[in-house]
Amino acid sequence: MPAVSGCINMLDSETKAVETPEDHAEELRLWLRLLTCTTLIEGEVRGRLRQRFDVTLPRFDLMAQLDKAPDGMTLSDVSKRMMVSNGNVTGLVERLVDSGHLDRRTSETDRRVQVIRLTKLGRAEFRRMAAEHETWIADLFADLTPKDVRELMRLLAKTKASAQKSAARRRS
């Protein structure tokens, strides 16, 4: 086993599960069919926005975001909640706006911060497409019953319990 920077020969639990798979094996095949449904599934649904209406993911999941706050957002508060940095949103926010989907003004309380929400153009154009999307997920899960998705939901909520969990352990 190779010693890295003068540390102690000791395997950490990345290094352990690639160098010895089998003390992590159904771990890992957890983690890997987790990625390929989400990607399977997000590649669909990027493929529909695209084909049927000549919007991104990204473009879709903001006006998502801004459908649910009719007051709109900071420009921040979009970030945190998209999980992206203020300078991937700012990008869309500008196409968007040039578009006539958002409107942009200065906050009431903070003139350095820019608060955005849909126009009525936006929210109309976003939900068209959320009645669609909202049938393509139903037939992206159509083969579960819905004892099947109260169980999947259930464990997903244990697994980001406890993701979290090491998160936080990581982190302190």
The other form holds:
2 protein chains.
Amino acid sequence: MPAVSGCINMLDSETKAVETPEDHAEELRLWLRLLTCTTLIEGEVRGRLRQRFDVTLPRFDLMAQLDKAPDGMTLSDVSKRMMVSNGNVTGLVERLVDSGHLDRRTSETDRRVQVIRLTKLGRAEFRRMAAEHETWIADLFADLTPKDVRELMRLLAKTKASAQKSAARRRS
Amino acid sequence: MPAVSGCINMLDSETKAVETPEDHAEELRLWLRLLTCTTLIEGEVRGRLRQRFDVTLPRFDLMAQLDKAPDGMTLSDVSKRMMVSNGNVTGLVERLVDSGHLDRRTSETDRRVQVIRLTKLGRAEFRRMAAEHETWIADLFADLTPKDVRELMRLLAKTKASAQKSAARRRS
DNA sequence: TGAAAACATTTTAGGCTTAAAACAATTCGG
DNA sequence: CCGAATTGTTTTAAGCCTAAAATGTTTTCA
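Alongside the form predicted alone that was just displayed, please also present the structure of the form predicted in complex with the DNA.
What follows is the entire complex, opening with the chain shown before.
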């Protein structure tokens, strides 16, 4: 392949964007690294939750959402916050109700809606787990300076916004 | 609670580390943001793979690993690279062999080992999907400048190293 | 050499997850 | 007011995923 082919294509182009097969290897590598980091940390947290508290990560995540909502949440709210499917939440909640961690009742004003809350037991257990969980996270990120943390926060916010925009573009 | 309690605790401490309940809220927020970004992008890629190619993300990921290894890989290699359990790979490979995308054979020199490769069909289909996949990723990260990308790469590398160190600490 | 350790994979049991279809209740527009 | 669209949840079918135990193979080393 001649080294000038890209330039030739560019000369061919008219007013619109160039159709040269562009190189997006950098973005691809970034995505893989992002995924690796997340998978690594998630796996570590999952293992520690299991070992220390015999609880699964999805259960912990669901309880974390409810801990921030003393008045409860609807299943839809939970589903959106956790970014998982509705059906997923149904099953997760069912098991947590069975184990006595959640209370679930039908809304008085809208009989479609199920409102779930942490029970006293659920809240107590979550708080206990959350305290230790926070130290694990701190340890996993221990080598980052406060400046690194701030900078990562900023860049990830930008990344999130970019991805949301792209997702919206596709849906429209 | 008096505002000086932290200092009092520090005075109480002896040679070892202070037991003051430290504030790790920043790291926690960082972790949640990292998770959100990854979940968002992963969900988007999953949906597009399904819509355009009727393929699942785990299948795509496995084929991506094999595409980089013309001489094939063992199941253990795949399991380590993908950071998933051995049993997971067994099932994934089984389905991909059934659909004609993978070839699997027992190693001649070590009968414990299964070596898998992409078939001609598997490689062709993967290349077709990968080309489009790359444009999706580029679009999802479109609002990041080259500098942002470099900086994120650097900080995520640091994060990965930190997490690996922490994981190793726990295992020892 | 031969038992024990290490290794590669599979199996098992249970839970997680999704997309799509089904169902139920509410809201909207004519 | 009533049919149609919308909203909230559950169900279904299939696949993904893990940890732990089981199976078969190779290596180690006493």
